[in-house]
Every structure is written in structure tokens, then in C-alpha cells.
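The chain below stands alone, shown as C-alpha cells; this is the form predicted alone.
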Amino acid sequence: MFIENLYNIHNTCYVNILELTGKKVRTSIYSLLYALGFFYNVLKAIGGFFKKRQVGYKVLVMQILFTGFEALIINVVMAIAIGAAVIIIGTGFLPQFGQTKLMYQILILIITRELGPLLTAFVVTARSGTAIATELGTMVVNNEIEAYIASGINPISYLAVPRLIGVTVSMLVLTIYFNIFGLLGSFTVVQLFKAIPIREYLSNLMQVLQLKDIFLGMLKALIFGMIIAVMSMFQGFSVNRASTEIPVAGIKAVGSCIVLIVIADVFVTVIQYVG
């Protein structure tokens, strides 16, 4: 009889863990899908931001300082420091095997192609994507978007398109200055412990440089930030009415961008390099 009774459990706790599992799957699909059909709407928005007069320029211009300007020492900082580690092991360990010059195929790898973009795109996801999600969570609270919505005034050309506008900008200056800093900002820094004849340096660099590296780090960039401003938007426009859900609007926001961010980053490097 117990083993019995133990075996009924058993039984049903594994279907409850497939009814969840199954539930959560849709509720997942359900709600990507119901992304894909905010971002078609904020994009069909766009043609018209600049033509009408009630535009907010004044939300663009607030969404560019805040994520580009105020990031931007936190993003050079991380620029100078991981290049400056790339330099100084690559000097002191390729050497050994005489690839002194893969240091610098490496650096524009890690610098220009992959962290640059990446580090960039989670920088932004950790300030603007959960202040944008917290925000307009707070404005859905508040009943601020049926004000604008009763004022005539649609929330997605007024309040959605800028801050789209205004992460994409912000993503793509700031991973240009990651660049600039990863791999000029560095070399200023392994003076301190190395010296290197700075035309050396330069000659080798430009020598490994392409417009694709540059061009694959943009492409990045743009994807990237067009994914954070869109799911943290997304997040804070899903709060209901209860205060309690804005925190989580943040925190979903944060942890959709990051594992869009990288499936975005392995799918664009897959056909880099099988391309």
C-alpha cells in the first residue's frame, strides 16, 4: 500500500513539473511573440517621429545623456582595462612561440568584434533597461498613459520610438569610444609597464584592421541596442496596476535582454564566420 501511495506520487508530481514546464513554454512564446508585434509597431512609428509636432525630442535628448553620456566612464574604463590586458599578456607570453604579432589579431578580436559590443550592450542593459522598464512601468501605475492616450496622444510615438532612438544612438557611440579606448586608451596605459614604440604599435594594428571588423562590432551594436530598448519598453508597458510589479518589470527586463543579447551575439558570429 505505501509503495503504492508513493508511487501515485510520484506520478502526479511529474505531471505537475510537465504542466508547468508546458506552461511556462507557452506563456514564454505567447509573450515573444507579443514583442515581435510592439517592435513592428514602434519601427512603423519611427517613419513619423520627426515629421509631427508633438514629438519627444525632449525624451530623445534625455535618453542620450543618460544612457550614452552618463555610461560613457564606466564603458572606457572597461575599454582601457581590457585592453591593456590583452597587450600585456600577449606581449610577455606569444613572444615564446615568435606570434608576436597575433597579439594584435587577438586585441582587435576581443576589442573590436566581441567584448566591445557585448560589454557595451550588458553596461546598457544594467542602467537604461532597467530605468526604462522601472519608468514606464511607474507612468502605467499612475495611469499616465491613458492621460496621454485621452490627450490624444499615442504613447508609442511620444514615449517608445525616442527611447528606441535614443539606446540605439547611445550603443553605437559608446561601442566607437570602446574601440577607440580598447585600443589606443590601452596602449597609453602599458607604457606604464612595458614600453612599445608607439609607431610599431600603430603600424601592426593597422596592418590587422578591417572595415569588417569595424563593420561586424556596428552591426552588433545596433542589434543590440534595438533588443534592450524594446524588451525593457516591452517589460515596463506589461505592468498592470500593482507597485509590487514594477521591480519586476526590471528584473524580467534585464534577464530577457542579456539572453537575447547573446543568442543575438552567437547567431551574428556564426554567420561571420561560416559566411
Contents of the next structure:
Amino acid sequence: MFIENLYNIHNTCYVNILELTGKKVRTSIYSLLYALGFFYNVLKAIGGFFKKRQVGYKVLVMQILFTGFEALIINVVMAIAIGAAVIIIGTGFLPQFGQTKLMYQILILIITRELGPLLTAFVVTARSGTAIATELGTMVVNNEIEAYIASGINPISYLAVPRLIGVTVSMLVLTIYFNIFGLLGSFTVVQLFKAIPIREYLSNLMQVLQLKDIFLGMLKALIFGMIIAVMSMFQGFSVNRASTEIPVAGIKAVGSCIVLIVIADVFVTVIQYVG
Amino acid sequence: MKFKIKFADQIVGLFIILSLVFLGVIVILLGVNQRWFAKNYYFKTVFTSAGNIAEGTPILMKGFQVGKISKIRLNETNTVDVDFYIYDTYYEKVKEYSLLELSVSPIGLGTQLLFLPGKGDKLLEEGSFIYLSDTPEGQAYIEQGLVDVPIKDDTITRLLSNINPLLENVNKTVITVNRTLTEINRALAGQSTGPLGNIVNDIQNTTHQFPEMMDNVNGVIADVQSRTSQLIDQVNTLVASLNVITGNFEATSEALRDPTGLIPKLLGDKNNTLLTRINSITAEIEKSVKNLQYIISSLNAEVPKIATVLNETRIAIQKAQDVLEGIKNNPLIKGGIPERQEQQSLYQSMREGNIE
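Got the form predicted alone; could you also share the form predicted in complex with the partner chain?
The complete assembly is shown below, putting the previous chain first.
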């Protein structure tokens, strides 16, 4: 009798695990498809946004101001610090092997191709991703979305599209500033420790820097910006009723954004080297 | 109202425009530094391997970058076709007999592709073929002093550039010695069919025959020894005889040297008898010679007559021969003369064994 109970419990647990796993997978797939559908609707609404610019123009400007301009200081400090570190390490380490010029390639690899877009994306995720998810979640909880719909305003056009465009443009612009300050601003800092002629530095840098490097950095920034905007808005719109869901949405937005950004980064890098 | 909110449009506009300006400046700087709009002059060359080159490898001349490799590909003959270009600012350096040199760092610090300008008068046309310095053509140009070959930058490379020809010679010598040793080894092993192998085979055969030859030589030497001893005896005897003859000859010479020697002794008796007789004989001989001269002169005078007689005699004999031939051929008397029977001698028949 005891063994039979244990067997039943075992079977019940086994069935529950299978059921839970299946449910989780089904929910994830459903969420992914829902997110893709949401992304599709947002992209579809972008064309309409540029036709009726006055509707969400102010939202777009405010989004760029908040996501881009206000994050500029953090971005610039990071860029200068990382660039200066690379130059100091490079000028102290690489000449021992007679490979001083390799410093410029490393600098471009780190600043322009990899860390520039990636760190900028992390900063934007941390600042704007959580803000967008929280803001939209709060609007859902306060039934503001229903109010927009009731007023005949499409929440996708008015809320989602300006945020998508704003975050993406901010990412692109911040990446450009990261490159500028990472490559040139760091040089200014390095002059305090070790003087390098500006002409020599710029000439060597421009000999190594390729248009492809800039293009790939910008491509990554574009993809990361779209991921941050879509995932943050998706998590914000996913809030149902309770205000306790709002911070959870923020946390989920940050987590999913970081995971997807890293995956996208690897994907673009692999395509770049394989292609 | 907060400043940022009040001037949000301007701030965002400035924020975006400034970034675009920066981006534009960087792209322009890139274009200027990487010569996007400058004309390049393309040339061709061939490498044996693409191991130390790649597309984009800079071409240097005295430390300045004067061009780049634009394209490399493996061709049908398993060598590497290389297209490269020279910047328009350095095109005037690309004259006849220009070469390329792939300089590999001796301590593993990468490679440099160097451009060695030629000393010709004409500029090479775009698309021309430029030889590498290590090809036979390149070596010929350098040996003839047609190329401006710069001094190597670092001591190690300079030393190595001097050592390299020596090493090549040493290498060739070692290879030759190695081949020779191999040939000798093969010859000694009996595997070679060349002249050395034949010599070695002959030596081997000779060596095998050597003991037998030594035996023969020993026999010959023993024989020679015995004969030599006999010869020595005979020579001793001869020497003794020669000593005697020499003694006699000496005595004769002494006798001849004496003014009262042999001939005066022979001729000079007190009455000069022998001399008188010799004089009389000489006079007789002189008379005989004079007579003989007379006879000969007489004969010489008769020679034409004798020649005429002989000629007439010869004609008479010919006529007699013709008469006899006519008589012989006359049918009236043909067969009138019986044939002479030759009598064979008995002695001869018996000697020839005809008697049964």
C-alpha cells in the first residue's frame, strides 16, 4: 500500500514536471510569437508616424532627450575611460614586441566594433529600458491605454512607435559619441600620462580604421536599440492589473534585453567574420 | 518650466546634428587618409607562395608606404598571381627595372614588401609586370646595377643579407658533397652504373684478383732474382773482359800517342821498301785508269753506231718474225712442218713418281 502510494506520488510528480515544462515552453513560444506580432505592428505603424508626425513628435523628442542626451555623460565617461585604458596598456605593453601599431587595431576592435555598441546598449537598457517598461506598465494599471483607445488614439502609434524610434536613434547617436570620445577623447587623457603626437596618432588610427568597422558598429547599435525598445514596451504592455507587476515588468525587460543583446551581438559578429 | 524640457527640441537637434557632423568628419578623414578618391596605378607580379602576403599588404619604399596589394590568386601553374597598386604620388618612382622584394624579419616580427625603384629612364606603363628580386631576372637587374637597392635598416637583416649568399653557396656545396657521398656510397654498395661505379667495380675485381697476382708477382720476382744473379755473373765476367780490353786499348793509345808510333813503324823502315812498292802500284793503277778512260771514250764515240745497228737489227728481227708468221699461216705449207716431239728426261719422270 505504501509502495503503491509512493508509485502514485512518483507518477504524479513526473506528470507534473512534464506538464509544467510543456506549459512553460508553450507560454514562451506564445510570448515570443506575441512579441514578434507586437514588433510587426510597431514596424507597420512607423510609416504612419512619419505621415502624421504631430501626433507623437513630442513623445519622440522627449524619448531622445531622456534616452540619448541624458545618457551622454555616462557614455562619454565610459568611452574615455576604456579608450584611455587601451592606449595606456597598448603603449606600455605592445612596443616590447615591436607591435606598437597593433594598439590602433585593438582600440578600434574594442571601441568601434564591440564594446562601444554593447556598453551603450547596457546603459540604455539600464536607464531607458526599465523606465519604458515601468511607465507603460503604470499606464496599463491606471487604464490609460484603454482611455487612449476610447479616445480613438492608437496606443501603438502614439506610445510604441515614438519610443522605438527614439531609443533606436538614441542608440545610434550614443554609439557615434562613444566612438568619438573613445578614439579621440581618450587620446586627450593619455597626454597627461604619456605624450603621443596627435598627427601620428590620427594618421595611424585612420590608416587602420575601416568604413566597415563604423558600419558594423552602427548596425549593432540599430539592432540593440530595436531590441531594447521592443522588449521594454512588450514587458510594459504585459502588465495586467496589479501595481506589483510593474517592477517585475522592469526586471523582466532588463533581463530579456541583456540576453537578446548578447545573442544578437554574437550573431552579428559571427556573420561578420564568417561572411 | 525646466530648461531641458523647454529647449528639448533644440537640445535633441544639436545632439543629433553634432553626432552626424562628427561622423561626417571621421568619414572624410578616412577618405583622405585611405585615398578613396585618389588614382592608383596597378601592376602585376608573381609569387611562389602567398604565405607571407595578403590582400592589403602595404608596399614600402624606404619606410614610406607607396602602395598596397589589391588581389592575390593561385594560378594554373601553382604560383600566385598578385595585383598591386602604387599611389599616384609615387608613380614617378616606377621606372624600368623596378623590382619588388619580400623581406621577412629574421626574428619573426612579420614581413615587409619592399619596392626597389629601377634606374631606367622610362616609366613603366600601368599593368606592366614587375619581377621579384629573388627571381633570375631580378638578380640580373641587381647584378647589372639597374636597381636602386637600399641599405637594410637593421644590423641583423644587413648581416643576414650578406650571409645569405654565403649560406646559399655553402648549401650548394653541401648538396654537391652530399650527392657525391651518396654516389660514392652507392658505388661502394655496387648500386651505381656511373663512371665511379665502374671504377669501384674494377677495383673490386682487381682486389679479388690481387692475391693471385701477388702469387704471380712473387714467382716472377723469384725468377727475376735467379736470372739477375746469373746476369750479374755474366756482367761481372764482361766487366772483367772490358777491363782487359780497356787495358789493351790504353796500351794501344799510349803506343799511338808515341811520335815514333805504329804507322811510322810500319812504313818507316830504313830503306822505305814498302813505300816504294806502294808508289809503283799506284803508278800502275794510274796507267790502267788512263787506258780505261781511253776505251770508254772510244766506246762513247761508237755508241750512236751501235744504237743504229741495234735498231736495224730490231727491225730485221721484226720483219723475220712477220715472214715466219706469214709462212706459218700459209695454207699450202700449213701442217708441212712436223711437230717436234719433246723427249722427256727419264730422270725427271722417275723423280716425279710416274713409274708405277
